[in-house]
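Okay, so here's just one chain, in structure tokens, the form predicted on its own.
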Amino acid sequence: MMRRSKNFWLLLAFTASVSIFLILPVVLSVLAGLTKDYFVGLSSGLTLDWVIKVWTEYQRSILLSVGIALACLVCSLLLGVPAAYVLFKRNSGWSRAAEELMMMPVALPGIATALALIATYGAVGEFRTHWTFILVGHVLFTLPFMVRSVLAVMHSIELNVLEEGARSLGASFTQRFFSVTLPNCAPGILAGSLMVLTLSMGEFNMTLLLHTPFTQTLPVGLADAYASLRIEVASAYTVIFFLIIVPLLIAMQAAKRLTRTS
């Protein structure tokens, strides 16, 4: 049996300490949403009353967040995958400049992007008070992650060689794109989708300015609950957030593994 060195145990202890440091606040936050009285602690008993209260009173905000995240994913797929393909095929100084310009909403503070959207489109009919106004901000913020993920895969698999082989066999552009490009880029598309969903669900800085009382999302409701010192309610928000996002992450990770093995 191989003996572990002293450095191994030191690194293991360090990794475990960092993991506990990062995970402990999340665990305590979840427990706060499941205890009868946060200030008394677990001795007050466990309950689902706070979770039920949040789901009953704030169901609209929760469903709105899920809807915006899914709509954001669809928009990012429809815009990001073709954009990544064009940037890959047009590998020039202009395409690289366009790629860097696309990263601007990520580099800028979310509040600055929100202010720009309000100044530009805030007076356009009822657009300002509609949930699609938030969707535009989320797409601007998440689109670069989809493009970068897909681009990385395109560069790593030598896509030009695969397409040239398909073309030599008589495949049209449409056949090459849907039968060669998309299947081979599936890992990047799934990785980008994973980031888009999680970022949209948890986006707060931009949404804080873009939302209205009728378009309050889950992160904004969470912040309002904490600001009003309703710790149990805010923590129950966190519980529901995990119940929504964790199954999505697991499903997408499983799909990613299937694409690697297929």
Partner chain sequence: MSTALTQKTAAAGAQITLTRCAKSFRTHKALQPLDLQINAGETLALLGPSGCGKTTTLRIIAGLETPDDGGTVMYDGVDVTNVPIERRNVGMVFQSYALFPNMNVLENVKYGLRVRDYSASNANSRASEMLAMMRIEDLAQRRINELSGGQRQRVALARALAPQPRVLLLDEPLAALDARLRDVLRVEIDRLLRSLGITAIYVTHDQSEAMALGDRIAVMNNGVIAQIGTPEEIYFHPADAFVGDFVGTMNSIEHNGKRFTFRPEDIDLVDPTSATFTGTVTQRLFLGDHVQLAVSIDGASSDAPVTIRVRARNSPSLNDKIGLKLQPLTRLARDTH
Given for the second form:
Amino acid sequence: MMRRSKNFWLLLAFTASVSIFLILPVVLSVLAGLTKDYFVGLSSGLTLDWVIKVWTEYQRSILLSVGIALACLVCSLLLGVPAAYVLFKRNSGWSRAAEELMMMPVALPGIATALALIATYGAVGEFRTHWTFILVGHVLFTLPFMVRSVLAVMHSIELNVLEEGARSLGASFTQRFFSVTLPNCAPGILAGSLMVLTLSMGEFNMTLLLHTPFTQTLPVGLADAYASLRIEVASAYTVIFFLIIVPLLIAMQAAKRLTRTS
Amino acid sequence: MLRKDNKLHLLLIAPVAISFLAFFLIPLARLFLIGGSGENGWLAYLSAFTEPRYIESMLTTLLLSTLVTAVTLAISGVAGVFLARNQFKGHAALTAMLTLPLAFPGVVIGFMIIMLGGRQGLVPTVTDWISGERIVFAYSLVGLFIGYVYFSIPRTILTVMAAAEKLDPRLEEAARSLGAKPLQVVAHVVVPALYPAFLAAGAICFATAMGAFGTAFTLATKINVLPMVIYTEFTMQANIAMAAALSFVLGLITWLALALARSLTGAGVAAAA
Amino acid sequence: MSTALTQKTAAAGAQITLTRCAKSFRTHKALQPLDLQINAGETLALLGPSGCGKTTTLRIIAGLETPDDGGTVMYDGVDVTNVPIERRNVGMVFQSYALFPNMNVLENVKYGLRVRDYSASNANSRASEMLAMMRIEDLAQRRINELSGGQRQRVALARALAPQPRVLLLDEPLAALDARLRDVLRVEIDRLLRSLGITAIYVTHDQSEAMALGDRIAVMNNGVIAQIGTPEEIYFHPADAFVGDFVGTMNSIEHNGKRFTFRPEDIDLVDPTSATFTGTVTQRLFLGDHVQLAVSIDGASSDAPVTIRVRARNSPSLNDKIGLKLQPLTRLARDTH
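Alongside the form predicted on its own that was just displayed, please also present the structure of the form predicted in complex with the partner chain.
Below is the entire complex, every chain and molecule, led by the chain shown above.
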């Protein structure tokens, strides 16, 4: 073991305090969600009552968010993977401009996109109050992440060469798409999918304007709980959100390692 | 490129092109027209720079975002390079803790700040215990500032770490072999090599702080940042034209920040929510 | 190696004819209009520096690029210009091998058979035949990322040959390997090409590879074929200074108003009294089997020294005055100005 310099310990202390700054409120909110009375403190005892209360009251929002996230994943796969493939194959100024354009919903504040959608489709029959209205916004926002992720893998595995290899062996487009392109892009598709799920589950900027009382999503419900309910309920709701989002995050990091080693 | 490929590519890109046109470009164009249809006409687009209450909001937002970017880069730069350069027991745990909030949306970040500095938060409780005074900072610009820093640290640290890991240690060895002192190595080799990553991370940080909304919404509707103003114009005043015009101005600023970073670094920079 | 296999594949060797094939990428003209005929069963080496158009030529033959309007590619007299590679029945070995990382070695070798709807048992027996031919039976179940460079090379060859292609295209197949392995595989590829009798086109920037493997060599430069011929013709009778220099070292000096052009091994050390030239050794590199000398020639019109190669034993030292005599019959370049 080599001897550590004074600087090392100083920097370690600094980094550790930053991580405490980040993790402390998470721990506090988990505790608050599981304590009988946060004002009194832990001595009031632990309970699952708050979590159960939130689940019964906000079940619809939570399930709606899961549903939208999954639908959003399907859409971004169906739209994003072919789009990434074409952008990759046509490596020209046009395709770079198209890529840039596709990134715009991410660069643009969500509130602007939401306003634009409401201004254009707000009066179209049932659409405004249907959950697919939110879905449209989520797909716009998450699609670039899917495309980026898949594009990055296509570049790193040199898909061009692999495809030429398959073509030289006589494989048609469909044959090589399913036997070579898709399997070898899988790590990027996986990483992109996890990213899409995570972003859609947490999307608020757009959804706050897009939602209606019939289509309240999890984060909108969270904001509602934060504003109007006691801190234990708000915390319990946050705990439920953590339970959904943290596994996604862990899977995402694992997928990243997978891409790096393969 | 064979002609058959053209047809195939067109077929593959058509769904996304049509959806994008229908659900983004056309609505955006419409929003642009609406922005110019208010009582002030096209001047609405300038009001962010002419009307006192918008100017104030614009300056607040710009100042806040700049400050957030600077502080985040300083903190994440130090911690990120440290983590990339040193291996020790607990390294993985520390990295995990630093990246955990990566997937938290703005609303949740707002709540984290409430847990720290809200009325029932940790800091007021502690200061009350020490000095008898409850220091509540969550529902103000300070709270928002801390919230944005909290939000930006994880992804900035990841970017810095990735760049620092790619940094070839032989470059530093070469600089040392040529007689450079440790600080000179940092100034001449490490910083120039990490500069693009810093720029990219900084741009994302700035753009998100400009456009983010959830945190401000959770902390207080009174905080006068631009996205909140847009929201209020739309919901309280029902002034959709003004909201549209301000959205465009805001969007232009964030987009410019990202485009600038991209052109300076040459690398792909995508903002994150 | 099975003789049945050899005959079967040899019968499939195609004659390839390129007529007026040019290729432009946007404003850049990668290939000037080019005519080229490759005989059935012949190995043609396309040799040249990077950017000379050799890879573009190969990709046009393969069907990965279409020539600009007016150019045609024919296989055995049949126009295949607009037939994409997947329907040309070619075998191709890529510089980076292009092995599929999602499949093991056997699956890679079977791929071309699978997409041609071979039955499982036929595909398996043909694939094992290929693995045996390349002596990599033991690697059948390995993943691609577990293979060394040389092993990948063998898998790539086995995979390309498995569907019995009419022509084998090799794009710098040895460039990614280290020098020793390159020598071993060069011998092996030579043996393989000769025994299969397949039409092969071999792209390389390495003149010794081209010399060793090519029945004929086409030396390319700036998008045109500078010279095409047997290795001996190319080496001993280069068409111009570029070819002469590219396939080896070429000395060119002017002495007493006459120009002399010769290769380093074409000149002997002699007593200064009976020498064609005299000169001073300005540099001496000991290379084991021989010594390479830079000699500044007395009375030459330029100061540039000539490079000569002599036997290592009893060779001159630095600054020695030496005499040199051109060997008879070294009529080399037609005109090397």
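Residue numbers count along the first chain shown, from 1. In this text the structure is predicted, and so the values were computed from the model without any measurement. Each form is matched to the other, and the largest set of C-alpha atoms that superpose within 1.5 Å is called the rigid core.
Taking the core as reference, the Cα of I245 moves 2.9 angstrom between the two forms.
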